[in-house]
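Form predicted alone, single chain, as structure tokens, below.
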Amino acid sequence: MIPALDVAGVDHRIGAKSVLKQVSFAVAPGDFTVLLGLNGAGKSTLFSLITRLFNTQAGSISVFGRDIGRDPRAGLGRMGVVFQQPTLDLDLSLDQNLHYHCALHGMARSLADERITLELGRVGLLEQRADKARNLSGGQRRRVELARALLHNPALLLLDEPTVGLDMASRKFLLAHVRQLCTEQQLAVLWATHLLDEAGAGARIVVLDKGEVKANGSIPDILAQAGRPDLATAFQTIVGLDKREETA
């Protein structure tokens, strides 16, 4: 099977300092994939040279099969991102900015309205639509940047940190939706985060840390591997946060 995602010996500098090191790992079609790691880890760069905000400096990035640093519209074509930062324009009303993200794709109007409409409605927002982004709180925002990022019916979705400021229960229905996706349309995805709790039965489990993958499986191997029985301590051994509490 073709990965949705590979990424293969990636290295990448920022002026002198070495960001990302040999990264390698692979994301299925069907696959919920948690790159986890601590805050400064490296997840924002590899999302950066994954959507080509970035050049990558050595190794590569696949989509499908096809090199993004060669053939870049190929791979952006089937991805959605829902990055860190809020990307809404607040003084838009919600149809407003679906559709100019529709547009961006080449979508007809029709199509475009049809597919806002599905979307809005399966995060809950389709009532309002005609709201201006600004009057809505933040877990709903996130929605609405989950929804368009699905408009196109991409087959690889990226999120960087989705769920970074939002309510428990925000938290929980991005996660629960994002996961059903996964099974019901064999969506691959890539959820970063810090927190060890999003990543749930099931998840495989790529571990960055200080610019490296430290670890990469299913919870059982990632346990088996740091010999502990449960993720949170095993995630603390691999990224040594327990031998710099014994020196600290």
Contents of the next structure:
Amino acid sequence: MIPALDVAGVDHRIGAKSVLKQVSFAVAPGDFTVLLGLNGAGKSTLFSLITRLFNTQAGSISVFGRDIGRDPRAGLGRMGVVFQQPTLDLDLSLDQNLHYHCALHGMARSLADERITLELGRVGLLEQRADKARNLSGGQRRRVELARALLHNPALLLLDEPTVGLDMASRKFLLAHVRQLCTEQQLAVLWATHLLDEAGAGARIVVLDKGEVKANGSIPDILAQAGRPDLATAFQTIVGLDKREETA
Amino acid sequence: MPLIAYWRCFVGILAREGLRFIHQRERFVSALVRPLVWLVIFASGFRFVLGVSIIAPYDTYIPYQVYIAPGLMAMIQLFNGMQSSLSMVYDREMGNMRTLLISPLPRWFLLLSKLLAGTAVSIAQAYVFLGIAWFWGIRPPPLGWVLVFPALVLSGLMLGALGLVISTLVKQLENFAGVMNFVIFPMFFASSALYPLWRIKEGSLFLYHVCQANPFTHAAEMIRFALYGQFNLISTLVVLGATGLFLILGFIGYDPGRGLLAKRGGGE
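Pass me the form predicted together with its partner chain as well; I've looked at the form predicted alone already.
Every chain and every other molecule in the complex is listed next, the one we just looked at coming first.
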């Protein structure tokens, strides 16, 4: 099966600093993959490369078999993205924000209307469609951003620390909604986070530390590799946090 | 991607810029107040100080406020171009620019659409200014109102493209005030917007050449000639050339491989 996302041997330097070193992993359709790493591990840089904000300096990134460097438009058309920073235009209504996204994907107005109704309904915000984004809570805005990322029916969904700053209920909602999409629509998901509890059962884990993939596999694989009984201690062992604590 | 997708994308970007502008009423008011202050106060004060002889495209002696009106229309576009550039830096810091750049349409097309949308806003401002200026005796021929439109499109695009280039050079929002001082004021004052170039030549030959090399001078002259039903070939060619150059530099700046953004790398 062709992976939805294939990151192969990616190196990236910013100035003299090496921020990604030989990063390789794949996300298959229907996979919920958690990119786990501490702040500064290189997650956002990797997202910038996958979304073509920057070129890949070494190695390759493919989306459904198409190299994003050679054919960026094919890849971008099939991916939906929820960025770490809030990106809604607060002065515009939800409807206007979402129609703008549909226009950027060249969608017809009637199709856009249909998709907006569906996706806003799924995140429970259909009634607020005409409200300004400014009037929504942080959790609601995140839900709109998730709905927006799905409007053009992507097959690959990227989320960069989507739950930062959200309350417990909003976090749970987002996570459950995305997991459901994986199961029901075979959506491939790459969910970057530093919060271990977001890697629930059935998730695949990629541990990124100081720009390197330190572990990659299912949760049982990760536990076996680290020789630890739970993900929290396994993560600490893999990234050397336990040693750092001991020396401290 | 079919052609209709490009059209929908352009309309979407245009609609967003329009909506943003409508929602930012203070921006609209300040965009109008600025040139009106120049026209009503500055031009009245200097009316008898700065004599203007008969120069093309005018065929008679003209009051000073008539002389500076086209330059003020160009000033509206200059401020608008810089404002767009400021909003691009802001959008980039806040992440909004990313929603634009992940569109599957070509990046040059997205940036050009954004520039054209900004230009449309600046043209609307310039026409409203011209409408108000009518009450101060600025009354170009009716045909001038039509002919100035393509001139405003071109000059708006040039100044927007200049803003695009600047937005790639400015790393953070805080650095922007300095750039405004180094771009807007020199461009505006070292031009024919407020005084004819022959007057500057009398004062300093060097400054005269600086003004002639300034693309803003040519934007102002192109607008002035068009507003009075004439065509200034040299100014139009200079504006066209500068637009092309700024567009290329702006597109390179936002190119993920070659651009300055890429050299700075991603943010963690």
